[in-house]
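Let's start with one chain on its own, the form predicted alone, as structure tokens.
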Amino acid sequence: MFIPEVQLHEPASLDEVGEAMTDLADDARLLAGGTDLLVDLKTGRVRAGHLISLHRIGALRGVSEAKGGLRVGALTTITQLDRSRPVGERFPALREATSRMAAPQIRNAATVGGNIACAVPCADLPPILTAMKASVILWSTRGHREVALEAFFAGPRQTVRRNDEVLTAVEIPKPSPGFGAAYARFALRDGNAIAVASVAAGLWVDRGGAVREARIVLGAVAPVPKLVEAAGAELVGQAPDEDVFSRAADIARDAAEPISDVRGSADFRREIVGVLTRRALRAALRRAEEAK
């Protein structure tokens, strides 16, 4: 199986990207790491006569601290994000996603922006970033806009990004006192396995030990990363314990919309969601208590 004939464009600035996207219209695709797009071209899932590579735009790379939080350039690879000092010191939940994603060779090529913009339901970064209230920055020649991640996905492989927009960065807010997050996933094997189901949890705990806010996000078991607001609401105002976590896990399990495929049945995935929710909440609580 071969990649069909395409013309490669290598603009050196966002302005040049904008010009190319305007000129080529719907016959072009943006190329970052290529770990999803090139496979899609080979299999015929995607058709394009032109690829607009972003690799020469250095401003789209790197992890920096901004307003106490993180700004991650869209071309930052998964490996670079995993090894960045701020992630290691202050965002351990993010590393739970980056360190277990695919194989090292894929992590060395795949980009943060691509993992999000491709909108594949089993992607690892969107659930934990949504739980942490992250947003994406979308640039076009008309300006830029910021979109909360839970509002970014419109369906499997569909987002609200317009055809003339480039996802340039991800912004993760500064962790507040009493905040903890965690990511739990299940796959059929350790090496290069995509998630059968995943759950991300974010907890904000007050000085008295009660939950003031909670976010539970499901991955790989719905058309898009699913923020289960009812599960989070079940925790608010409660002193978190196993009974409370079990009730939230039951709500998350019932909210899942899994399919059956070669990796597992819908019923199996739904049960896994309950297990992963409890696991993620326990880990998030430990971190929240350490951060108070």
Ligand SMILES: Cc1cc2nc3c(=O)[nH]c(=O)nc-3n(C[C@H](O)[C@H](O)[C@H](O)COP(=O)(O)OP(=O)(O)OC[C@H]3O[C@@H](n4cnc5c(N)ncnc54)[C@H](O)[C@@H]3O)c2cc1C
Given for the second form:
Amino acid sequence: MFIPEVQLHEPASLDEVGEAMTDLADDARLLAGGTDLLVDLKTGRVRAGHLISLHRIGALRGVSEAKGGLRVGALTTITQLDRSRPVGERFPALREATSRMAAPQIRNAATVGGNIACAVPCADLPPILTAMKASVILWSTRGHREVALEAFFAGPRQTVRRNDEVLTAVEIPKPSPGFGAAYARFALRDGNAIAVASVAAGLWVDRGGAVREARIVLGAVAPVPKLVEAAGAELVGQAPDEDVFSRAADIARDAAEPISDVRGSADFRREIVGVLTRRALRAALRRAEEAK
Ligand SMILES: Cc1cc2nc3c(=O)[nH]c(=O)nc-3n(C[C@H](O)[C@H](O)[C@H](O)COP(=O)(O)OP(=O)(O)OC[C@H]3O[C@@H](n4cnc5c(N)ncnc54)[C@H](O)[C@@H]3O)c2cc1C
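The form predicted alone done, now the form predicted together with this ligand:
Everything in the complex follows now, all chains and molecules, and the chain you saw is the first one.
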């Protein structure tokens, strides 16, 4: 299988990217790490005559602390995010995704922006970023707009990003006192295997120990990363314990819309969602209590 002939464009600024996107319109695709796109071109899932590479645009790289939160440039690789100081020190839940996805060779090339923009249902970053209330910044020649991650995905490989928009960054808000998050994933082996199911949990706990807010987000078991609001609502106002977590896990399990494929049946995936939800909630609670 070969990649069909394509013309590569290497603009040096966002303005040049905008021009190229306007000129080439639907016949072009943005190229970041290429770990998804080049496979899709080979298999024929995606057809394009032109690739507009983002690699010369340095402003799209890097991890920085902004207003106590985190700003991650879209072109930052998964390895760079995984090894960044703020993630190591303050965002352990993110590392549960960045350290487990794919394999080192892929993580060295794959970018954060690509992992989100590809909108593949089993992608690892969207669930945990959604649980942490992250948003994406979309740039076009008309300006910027910010979209909360839970509103970004429209279906498998579909998002609300317009054809002329570049995803430039992901912003994660400052974790408030009493906040903890965790990401639990199940794959058929530890390395280089995509998630069969995953669950991210975000918990906001008040000084008295009751849950103020909770987010439970499912990955790989629905057309888009699924924020199960009813599962979060089940926890609010409660002193979190195993009974409450089990009730939330049952709601999450029932909200899953999995398919059956070579990695597991729909029933198996539903069961796994219940198990992963309890695991993610326990880990998120430990972190929330440490952060009070
Ligand atoms: C062997 C293998 C194992 C993998 N395992 C995992 C895994 O365990 N977990 C996981 O989550 N993923 C996995 N992946 C998928 C892939 O590596 C990730 O989704 C990766 O993060 C995609 O990023 P990229 O930079 O390579 O994107 P690309 O392939 O360059 O692009 C992907 C799509 O996003 C668009 N795009 C990229 N950047 C932008 C941007 N800034 N703005 C707008 N659109 C953009 C492109 O046009 C394209 O449509 C695996 C891939 C392979 C080949």
